[in-house]
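In structure tokens, one chain follows: the form predicted alone.
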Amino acid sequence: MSNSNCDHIQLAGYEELPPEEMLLRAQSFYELMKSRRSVRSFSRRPVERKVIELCLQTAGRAPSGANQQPWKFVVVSDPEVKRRIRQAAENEERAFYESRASDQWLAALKPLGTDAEKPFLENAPYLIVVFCENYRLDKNGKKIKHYYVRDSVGIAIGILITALHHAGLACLTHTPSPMQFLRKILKRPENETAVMILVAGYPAKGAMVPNLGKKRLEEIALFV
């Protein structure tokens, strides 16, 4: 029995699986996620809103510091708002490629074939703009600090990307820098900071992706 002031309930919904079933599920999920790729060519084909809603609800189940759930997902489908976001993002991207990025950074990006043009910001049916909620205000207007904000939001984004792929959609993480324009365009409050545009939809017919690999298990994990 916990001695905290928070109410507790008995764990429900957990089902212990036989080891062989656990292994099969882990292998099956790995095979699914192995096919996930970042896509930059999107179809204009519409996506049912309910699919996006369920993926966002899944992301909202992520753990967070002190359960403060410091994320806000602004889902953009309006063509005019997407156009404004693209225009502002490309302005920042041009400055990045022309003067802000170091030669080393540009060399790292070269294999991806990226540039300042971002047509996917208009072509994809949905832009999910992710904001960190750095603090909230109580009913008296007092600031309530949030903890582990970036960590918590990062976990939620990872779950959202996984949920979108599991649902059969492609996505792309896009992080123009700086991103203050997103708060202005989307009319978000001062306590929120934009961290990512997650582009979501169907890949364009014949979409191409860079021929890249991932590190092997022994390169990313240690068992001690």
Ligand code: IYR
Given for the second form:
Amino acid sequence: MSNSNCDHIQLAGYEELPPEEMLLRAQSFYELMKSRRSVRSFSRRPVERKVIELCLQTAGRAPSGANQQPWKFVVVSDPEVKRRIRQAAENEERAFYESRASDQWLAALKPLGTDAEKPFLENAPYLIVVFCENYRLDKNGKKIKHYYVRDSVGIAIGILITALHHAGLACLTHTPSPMQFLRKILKRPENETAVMILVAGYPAKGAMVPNLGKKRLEEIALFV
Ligand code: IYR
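Now that we've seen the form predicted alone, could you pull up the form predicted in complex with ligand IYR?
What follows is the whole complex; the chain from before opens it.
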């Protein structure tokens, strides 16, 4: 039963598909997503801003705790800002690879072939810096808590990655650690925490990716 204090409208836009059509769609979407790879070498080729805007609008359709939509996407294309982000990220990454990371962590990263050099932060046309809004301020300046913030932002990022891939772009989830420098460089307010840089653009010609596999269905899912 819905409570009389809330405004409900008819579910619109839901279209039931015939079972065979459903299966075909599920199969073809799986095929599409099977071809998604994290890319670390990007072309400098520009990408139309409208494509990024549409992918962000798509990400903004994600479900979120209490529909608070606790995300903010700062899209960086200015070469000088990208240069500053690269410099700050590489400083953290050097400390990570040289001393901060445990041997176990470095061993886990070995198959990826990553290191402290992050040229993609300057080469890719867009760095989409994702911030969590941990709370918001009401009109009297009172803090309004947000719920399930990381979960909600994680879902939106997943949809964004999917939308970018579907649009024919490559991306990389990059998480320099720590990444407080992003709030400073991008002059974001105190209620926002940077959680990721989504590097987006065309892959460089001849881009290489590590030869990795994914777990099989039986390893990731149980039907009980
Ligand atoms: N942030 C570092 C290290 C790194 C950590 C994980 I976990 C990865 O999946 C990949 C990289 C870097 O970007 O190199």
